[in-house]
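First, one chain by itself in structure tokens, the form predicted on its own.
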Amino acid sequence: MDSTFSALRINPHRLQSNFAALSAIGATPEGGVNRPALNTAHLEARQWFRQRAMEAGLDFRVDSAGNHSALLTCTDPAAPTLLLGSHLDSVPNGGRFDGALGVLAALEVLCTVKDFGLTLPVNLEAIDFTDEEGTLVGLLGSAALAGHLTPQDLQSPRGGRDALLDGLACAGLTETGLLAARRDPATLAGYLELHIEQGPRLIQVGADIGVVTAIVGIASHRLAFTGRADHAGTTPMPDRLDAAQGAAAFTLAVRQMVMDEFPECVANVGALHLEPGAFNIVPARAVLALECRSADPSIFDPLEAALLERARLEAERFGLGLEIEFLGKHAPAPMSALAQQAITEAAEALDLRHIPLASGAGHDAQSLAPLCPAGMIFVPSVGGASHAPREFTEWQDCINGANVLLHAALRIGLHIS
């Protein structure tokens, strides 16, 4: 890269400023942040992000989809965009880093940018993307951008249709909207997101960057065990159909199943709900919350499909009826090799230790993989501590993520030319 780049550096002190602005939005008192989808903390933090970007002399456009973005345009009319951010919502009760520092990364290296007066041959956008938590639709807002967006999607939300309905209105958003706020992927020069790692390798082995190899897929799906209702004290335990029964039995085999056959693997039961749910009715039905990944494509589909018959098996097992409701689904997404490579070589321009690893969690970059050159940067999280308010990373390594952030986003923008 031009030597004039290689003694560039994000403003650090301007950058924990903005965080600490930005951490008091939604505050808790445990520490952490309550910014769910469009609540009104959320969109006081993306009103803030407005005045914030229009402060620093960046323009500023909303999308039809509700992504709020930051822009700094280059001379050329024709020039394609290189998008850099994450999201500002949270889940509930969650931490203070989680998307936040993305998005805030990327504000600062178009201020950097602008500050040094250089002249890139690419658009330069920091984009704070709706609803990467899910709290209405997962990936929302990237998912619009990136076209992947359906009607169905918006019709059987995993949030409930109410609640995405309420959202969109305190938004002054439109389904409409959502599915047409598509990008022309001709338009863009690429895709990079600094994210906190939410997990403890990074730290285990003593690195300070990572660089994401791929982002895992998910599946999720409501499954209702159905049975029948019955007095529990009278009736005896052989002649119930306690949908309860198969549920659990269902969860136990969850965690050994995958243990066994799909190592690389995880999955989990988030929520379980019974009903009529008194003590003395045997449960009619047993409703909860199926959730697998896997960031291998050829694993995917099989762990899925496994996880759902051994849930048939189950009901079989105990004489009950299986409802399976399929709630959305996200496919593995490699992350593209120059987008790697610039940030490879900008974590060595650094000196800092780098490592290749995969990502556990879903974001918004495996909505933009299929558009774009497509990377994540990752900086270590203590104790491997996320989506709770005892998240925490260190402030250097968030100054070194942001800087990583700043020479990938130059190598690639150069690259484009």
Contents of the next structure:
Number of protein chains: 2
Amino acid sequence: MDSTFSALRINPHRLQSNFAALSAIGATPEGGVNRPALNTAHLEARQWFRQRAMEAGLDFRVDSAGNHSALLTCTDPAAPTLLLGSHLDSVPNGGRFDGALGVLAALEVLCTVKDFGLTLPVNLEAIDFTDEEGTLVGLLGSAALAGHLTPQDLQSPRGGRDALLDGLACAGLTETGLLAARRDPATLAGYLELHIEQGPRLIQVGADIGVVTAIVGIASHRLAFTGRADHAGTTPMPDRLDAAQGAAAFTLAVRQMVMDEFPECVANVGALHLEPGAFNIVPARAVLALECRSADPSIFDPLEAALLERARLEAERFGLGLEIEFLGKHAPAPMSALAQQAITEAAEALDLRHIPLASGAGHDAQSLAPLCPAGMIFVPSVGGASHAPREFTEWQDCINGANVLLHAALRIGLHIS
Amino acid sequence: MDSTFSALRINPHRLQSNFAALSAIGATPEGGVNRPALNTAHLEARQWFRQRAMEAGLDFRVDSAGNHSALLTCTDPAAPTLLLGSHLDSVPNGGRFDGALGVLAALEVLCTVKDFGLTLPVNLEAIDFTDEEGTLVGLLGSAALAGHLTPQDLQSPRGGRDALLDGLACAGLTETGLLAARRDPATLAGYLELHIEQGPRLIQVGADIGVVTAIVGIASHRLAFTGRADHAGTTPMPDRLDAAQGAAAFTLAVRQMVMDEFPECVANVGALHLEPGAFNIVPARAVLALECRSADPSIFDPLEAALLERARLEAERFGLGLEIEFLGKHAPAPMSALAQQAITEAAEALDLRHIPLASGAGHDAQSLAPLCPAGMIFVPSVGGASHAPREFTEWQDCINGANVLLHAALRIGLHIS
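Form predicted in complex with another copy of the chain structure, per the form predicted on its own context:
Every component of the complex follows; first up is the chain already shown.
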């Protein structure tokens, strides 16, 4: 690598100052942020990002999916663009680092390259994707940019159709715009994203940097076990068709099956409610939210099939009906070898301990993976915590991650040339 | 028994006409009624009851707990009163028979006795108790009349304190009045209640009449299993403290324990919800509604204790915390031998097939049982259905039940003299 570049480092003071300013937008008393996509705080954070980019002398662009980008263009009008980014939205009552760190580090990389007057053969773009967390539609902005978004995705969104329409109206976006936001893959040199790990593994093994090998596939279903409402005092136990029994047996089975038969995977029954839901009425209906994840494409489909088959067996065992509503699926997304190599070399050049690992969480990088060389850099999460106000990453780890992002970007940018 | 009385029968046409008129008040499109205590329809039903009693030439009385009574007084001013009754309120979206049949049959007994100009040595009182179903406070009116109601019962009512205060205000009632509604047991000759079985047993064995031996005790608890919210993608399965696992294991255990170890009892997990309740967050908290019932005082406490101990074990097994909130308890209430005998003899005199059985549901008779000879008459419920619009009892069974009520009342009235 060019020795001109190898001594380059991001400006940690500017990064930290930006992080503090952004963390104040939508700040919660518990120390986190509440910026679900397109809420007031989220729109304010995007406004702040635009302002900061303009002040840094960068161009700014908002596409028809609402993705916000700071741009550092090169002199060649035909040059491809290397995207660096993440997202400024959070889960409700989330943490300060998830997404925000990646956008700020991307902005910092552009500022650093600009400060040092480097000329790269690619455009650099620091992008903030719309609604990564799926308050309205999971990975909305990156899916739109990748051209994966379908009208069907918008008809039955995870957060409900009304919330989607309200959110779009607030942000001045339209469904037509979302469906037209596709970028031509030929114009993209790659995508790199810095993110907190959101898990315990880097700290468990004492590593500074995670080189992400793949992003897990996620399948979501809503299952309803259906029985019969009866008086809970007068109906003998053996005569009941108690929907809660099927749901309970399945909830236990999910955990045990994954641990025994799919040890590299995870699954969760994250919501469950009984209807009609009274002390003295045998539950007629038990509705639960099921999610399963695997980074291995050869295991992902068998995992999903095995869980659904088990739900059928548990329903049958208790004489219940079963309704399965498929809510969506992202295939496992391997990260590109080129990106993994660039990140690994950057970590080594910076003398940082690194390990390869799969991401158990979904990320915008999985939308980009089919289009261009995509890669992710993880930094340690204290206690593995995420999606919660206690989410925390040591400041030195944030700096390390931003420097790895800088050097991986330089490597890919130079490789392209 | 006096042969003057033995040929007496209630007037089935008047009973049916009253039943049709009452069923129209708060009628639902599904064929049931929606008369939760002190809602508009319930107050209208009480108004109708008062009107019908006045038209029949009976006296009418409303006590300070809102209990509504039609009265047929005897000539002896020192005579005790034989109460006959049930309740006009329903569960939300309930059936036409539960409670209503008992009040109408009681009114019909008074009208029959009056029509025939019989002179009894007791006053007869057809009483409609306030809020038997516990929309606000379970067995509110009968507990108040029995003097069991405490200020504590009114501080944390099942339906919430605000609903109680609103309901009382609508009905012109006060807490002071509720707490002062006690009747002197010395003035009571007994209490008889006709009710639908709300279960399948009478029809299963081909009986016309159930002679209730006891009313089950009911204990209610809210249990919260507490774990830790974690990212459901990035937290390995063995590292989770998943509150849903404890709740699920307990829900299965409740059914199995009751069937194996307490075969004459029932228990129900009727409500369950997970917090925060998202697809991608490991549940931090699982809150469930537990109810258990037994008619046998020697089994009731051990049943409750065994279930709570099992909850502790399941919490421990999954590394979870457990919070137990006690919500209330009614002890099992044996029906009086005198009342059971009167009902049995009445059924035999009417040539009706009868069996003894325990009531799995709570009833106002359990409030009265400690005060005076109390008894209940059950008539068959088609399909065992209750607390639902499909609740149904054949009309001949309603007539049979009202005639048994009449003759059991005459027997007790004459026995008193």
